[in-house]
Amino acid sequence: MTKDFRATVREAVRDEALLRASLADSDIAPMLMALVQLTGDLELMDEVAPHIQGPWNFLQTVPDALKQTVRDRLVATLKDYAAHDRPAPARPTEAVLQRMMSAGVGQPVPAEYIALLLEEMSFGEADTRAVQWQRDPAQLPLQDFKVIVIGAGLGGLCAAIRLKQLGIPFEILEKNHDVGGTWLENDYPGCAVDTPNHFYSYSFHTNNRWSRHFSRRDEILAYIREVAQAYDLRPHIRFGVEAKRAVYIESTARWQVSWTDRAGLAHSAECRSLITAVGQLNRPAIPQIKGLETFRGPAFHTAQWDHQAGLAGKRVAMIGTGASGMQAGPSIVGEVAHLRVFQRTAHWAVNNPNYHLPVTQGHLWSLEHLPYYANWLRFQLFWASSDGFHASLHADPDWPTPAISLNATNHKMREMIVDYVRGELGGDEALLAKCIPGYPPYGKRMLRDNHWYKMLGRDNVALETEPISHITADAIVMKDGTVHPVDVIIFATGFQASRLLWPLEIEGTGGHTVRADWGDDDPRAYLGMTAPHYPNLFVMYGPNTNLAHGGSIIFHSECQVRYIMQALRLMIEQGVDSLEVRQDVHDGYNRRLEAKARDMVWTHPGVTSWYKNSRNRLTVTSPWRLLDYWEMTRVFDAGEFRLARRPAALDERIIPTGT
């Protein structure tokens, strides 16, 4: 708990009837979590836990008589604690941990997933994803180490609110006027988040004010906005400069860091060590289709949108399906006057009941006011957006339909959402021929519908699968010669994910520079974060770090940012110059990370994706479970790297922090 037990506690039962109230308005698995965690009682857990089938909410089917049974039970145990001012109880053990997550969503819990899961809960105990000094922090040269962070975005405001609590110097480049990265960049109609708000967002800074579940793109980025205000990290920040070029310099093992500022203007500076954060789905891409040059009215891409544009009444044309294309489209349509959809290839989408829906007035109680109920909706989200279906993005080598669907598990969520499909178009199959991939569910980013299908639909909505010839001043013409007029061009066509860090130049030892290195679509780092001929340089959300079967990509920067804080606490406590991933070691992870990618649904061969590059290679993408690439990342192994360092010995005097 973040309060305190007690004070909690008291405040919880004062007013019993809006208590009560609250409870009939919360979710159960949740609540009966927190009840068993009060009691130690898993009697009744037992008797609930055949009705809760599935980690999300609606797929709960508890009988109204028990989750009466559970909200009375609960509120009898709350008075008692309050009325014997009883402190928390002690932590479940492991054993009971598992038989409660276990019972929570439905599903079993393996064991080894429950150091994570803890960390992820963080019962009102340590942070413990915060690296601790191991040597007197005062007898150590910080301020001889400057750190240049690239990027406010999530990921660079984590690794800043790390380097702040450690009393390391840094100082972050943002492009833009505020903070956000691409939270505040994308400011379309319908922006939104698909992964469930009360997980995305860090485990250090909970937020139980979500009005949504799947919140819209203002209140995302006020949260972030309210991170950096809590942290107090905007005398950190340059705004409005872009980093431009970066180049290690061997005889001082710095980093000297390039930008132009608003004014154009040439700046630089040196530094220890460079954190890019720059994210992946920050330069958009806009295909190269003949003839846009010479369209006179308004075309722009969604993380440009032009809101001067004026669609009122207007034909409008969107390319692009994907996620963006998803949820603009919906959101504009019933104000144009037509709306013609091109599209190259159909995506997989999802109904989730709870996309569209605000958060309850008693769910926002219970977040507040009930002990644990945070905690364990947290870990109910994270399990129904993470690993439990990890195995079914694996090929099955027996299988009989293997250019639709992997496996038995894959299909049957195939059908699954085939079904759906043709329900929200009504039938229309013709309509349903168009938006149904002839590839495996997953083998794209899985979208959620936002109402998707049922615009398809509609008298002033058309949906092209052909290909496009050319633009001219005032149509879009296709390649059998059809011509579209359109008044407005909307580009929903996705970003430059493989090109990696790009325009940023980067030039490490020996003349090698990421650019040569990688090219334009075939970037390589050890865990994603780092390289050979490139020491003190960390890549946040690099290489194949992009999370595709679930998660939150907030998950996995903590999990970066642990690490390449504990490389900068060794680099500091004992003198190190520089340090440098190993090339067998940086090679051999690769290797294995392809081996693992072979039989997946990324690459199979009939999905052309941003998650891959021409050569069939995942670059984007991480195979791993999440608890993988968490136990990857939980201690950095100096024995993996080529350490250089200063002549001069620290004092060696340990200070056992923990982590």
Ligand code: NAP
The other form holds:
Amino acid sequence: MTKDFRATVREAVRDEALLRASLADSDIAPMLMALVQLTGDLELMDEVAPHIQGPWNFLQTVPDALKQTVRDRLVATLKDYAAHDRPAPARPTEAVLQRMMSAGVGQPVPAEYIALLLEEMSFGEADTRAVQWQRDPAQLPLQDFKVIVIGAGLGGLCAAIRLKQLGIPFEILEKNHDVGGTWLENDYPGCAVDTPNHFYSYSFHTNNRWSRHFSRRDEILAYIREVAQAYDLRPHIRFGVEAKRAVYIESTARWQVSWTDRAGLAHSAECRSLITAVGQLNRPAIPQIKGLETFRGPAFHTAQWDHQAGLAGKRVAMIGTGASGMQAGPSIVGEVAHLRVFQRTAHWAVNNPNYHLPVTQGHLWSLEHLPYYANWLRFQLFWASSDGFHASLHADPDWPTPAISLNATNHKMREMIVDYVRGELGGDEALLAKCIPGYPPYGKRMLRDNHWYKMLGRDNVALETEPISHITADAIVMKDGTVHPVDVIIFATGFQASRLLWPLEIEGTGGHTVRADWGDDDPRAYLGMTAPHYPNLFVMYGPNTNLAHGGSIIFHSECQVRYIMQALRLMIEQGVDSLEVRQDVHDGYNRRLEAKARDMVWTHPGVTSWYKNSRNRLTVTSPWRLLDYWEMTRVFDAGEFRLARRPAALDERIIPTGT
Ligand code: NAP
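Any chance you could show the form predicted in complex with the ligand after that form predicted on its own?
The complete assembly is shown below, putting the previous chain first.
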């Protein structure tokens, strides 16, 4: 809660009819947790808990009478707080919090998560992910320390906010005309987030006003713009400039970054530290299908949607059935004459009843006015969409059907989805056979069904699963010779994700370059952020930091930024010129990471995806739980780095501890 507690409570009880109506329209679990936090009374919680069977609200089967008891108690409690002008209650003890967390999601929440979740929920206390100076910043040579950030998406802006809070001078280079990164670039019909929005937002800048549980692109972009405004970041951003090259100058321990502006003119600037926040998914991959250049109609990628193409009444081909295709296809099928979907391999998609739902007025009211409701909802959604089933993504060596599932839990998931898809397809077994992947669930990114299967059942839709041979002026021709006349081709074919940082050229010490070290698809870094030979360079959303089991990439960004800010603090407070991760630390981490990933679903031999490279090594996706990565990045350990300092600035008195 950012507002004053007493004022919030007074506001909540001002109109009792509205309060009651809103509670009647709110989720039971966060309401219950708000009540427990306000009263400290665990009895009612114990009574309700058995009816909470999972972290999503649709998994909660609390009887109406019990729900009403919770609401009545809440009304009485809030009125009592208001009548006596009572201050906020003390935060529950960790033991109580653990009981509350477990009850709230209907699963035991291990104690190891408590510190993380408290940080994520925040409860209006100090922004604990913000790094604080350990010396008086007025005495530090901050003006000599410039940072360049490349990219003004959610990652780059997160770094910018923290740099600004610390008073470290910085500049952002952004190739687009506005902030937003992937959310600016992707504006295909149906573009939306599939991580629940009340978790998919900065923990230090939450938004209680999302209109949907899974918001559309425009609303997310509006949020990002609002963040840029709130922290006054635009004056720090050069828009329309694409960073081309960064070279580390050993003699000065500075990065020299070169870019071209909108007019094509070359520029460069130096900085002490370089942070790349260029994302993994912004260089479209358009397959080189023979004859494509001869096609006469519009042909474009989902991330470069041609809004002038005019799809109404056209025969449209869509190649690719991943997350972008899953959203775009059903969003255009109503206007096109015919949609022909070309699927290379099937993807798994789950149903989430909240996916298409707007947030109700009562829920909105509670998020704004009911103390602790928003915090507990964030926790629930964190839990619902993150580490809960991570353990089930490892293969059981004794599992009898290893080609199609990993273990009993994974197999159950498979059967559940098959049943769901069968129902959506109205029992069309031939179509079902085409739609069910031959690899275990979660092998590729798990999609959320956007009425995809219902779409496939429509008269004006066809699903092609045979390979494409070539393209002519007005048709797609299959390997078996079938000719499909089409007017428009949409490439929902994903991105060149494995070529991390490409096409940016980065040259470190001793002639090392990122392209030579990483090749086209073999990137490695310590914690996904830093590598030997590249001092003072930090990569956000780097190797093995993509999230595939769930969670929000914003969470990872916040972890990375905290780590980077601690590194910069060390440099500034201790007069460190350069800081370079030790080779053994880097290699050891990558060995552990590879061992962890070895039996996980993403490296399953039956799976092809952008998560791994041509040698089946997991390269862009993280095998860790969110908790593991949070722990590994929580405290920057200077002992893992080679530090070089100017002798005059040597100061051993300050040892960085904690955040
Ligand atoms: P994607 O997941 O990589 O899917 C690309 C699709 O194109 C796949 O079906 C792929 O088939 C197919 N394809 C690629 N090359 C092909 C070729 N030469 N011939 C035929 N088919 C080909 O890309 P995406 O859908 O754009 O999604 C990328 C990532 O962006 C997602 O995984 C997700 O992380 C993110 N995203 C998120 C959201 C969201 O939050 N809702 C929405 C969109 C994207 P194969 O599977 O056989 O390779």
